[in-house]
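Form predicted on its own, single chain, as structure tokens, below.
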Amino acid sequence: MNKTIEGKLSAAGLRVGLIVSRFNSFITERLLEGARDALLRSGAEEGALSVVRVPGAFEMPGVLRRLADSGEYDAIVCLGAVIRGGTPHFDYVANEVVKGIASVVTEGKVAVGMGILTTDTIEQAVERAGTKAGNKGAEAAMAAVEIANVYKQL
């Protein structure tokens, strides 16, 4: 019989860092609320959650790297919103943020949840921060929990 490794959706005993962008805070605060709620409902202790606020999504990869290298976290969740405007700035920021986060993910030191919204409109961001499309912050948190539990088994 083959061995199967699967992550549980239990945050009990996990230490979780939440990196939250202040830019577009009317969206990112809703993502944070969703992530915190999902973590607490899945057994995380309030004292095991740390929130790190950064100016914008562009600054997240550097902070993510420092947190991952610290060894203090089982999982880290990145929460931000990059909304397209009338200039190419959106493309540069979105691409670099995703590449920076991916570089930490592929090292496999810590589970990472990516709750970075990249939307064309404010309305799309609002939908993904807790209305029609659910809360992507909660989804990112639970993905990080699942991967943290997989890492524990490997």
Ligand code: INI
Second form
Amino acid sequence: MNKTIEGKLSAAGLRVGLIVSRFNSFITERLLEGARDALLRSGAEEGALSVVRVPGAFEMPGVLRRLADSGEYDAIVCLGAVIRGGTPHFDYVANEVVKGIASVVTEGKVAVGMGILTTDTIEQAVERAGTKAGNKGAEAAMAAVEIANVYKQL
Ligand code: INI
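Starting from the form predicted on its own shown above, please give the structure in the form predicted together with this ligand.
The complete assembly is shown below, putting the previous chain first.
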């Protein structure tokens, strides 16, 4: 059988950047708590976690690019909440953020976790920030850890 490469869910020894938007902070701070909890319980050192706060999700791709290019991180987790309002603003912000993050992901240089909620309602965001649909911040953090450990083997 050919070899199988897969990433452990161990954050031991990983340097992790967490980019968190202040917009909708009542949601994004819950995503951050979930991500930090998952990382620490997976073996990350408290001192190996760096948090960068940005005004809104729109600002996230630029900071992600800077952190990725710095070479100082094994994994970067993006945490934000874009919630639909009564105007087309949601679509512009959500599309650009996801495209911007994807452009860093596809370079394949650093593991990236995409913990940006894009929801129609505040209730849907609450459900995904530590209530009935889990915590998408924790999920994004663990995806980044898994991929960081895959990248180490490629
Ligand atoms: N930023 C968000 O993170 N979530 C949103 O839901 C949102 N909406 O809907 O407006 C939002 N807008 C702000 C945007 O990200 C920028 O911070 C702002 O345009 C300044 O550049």
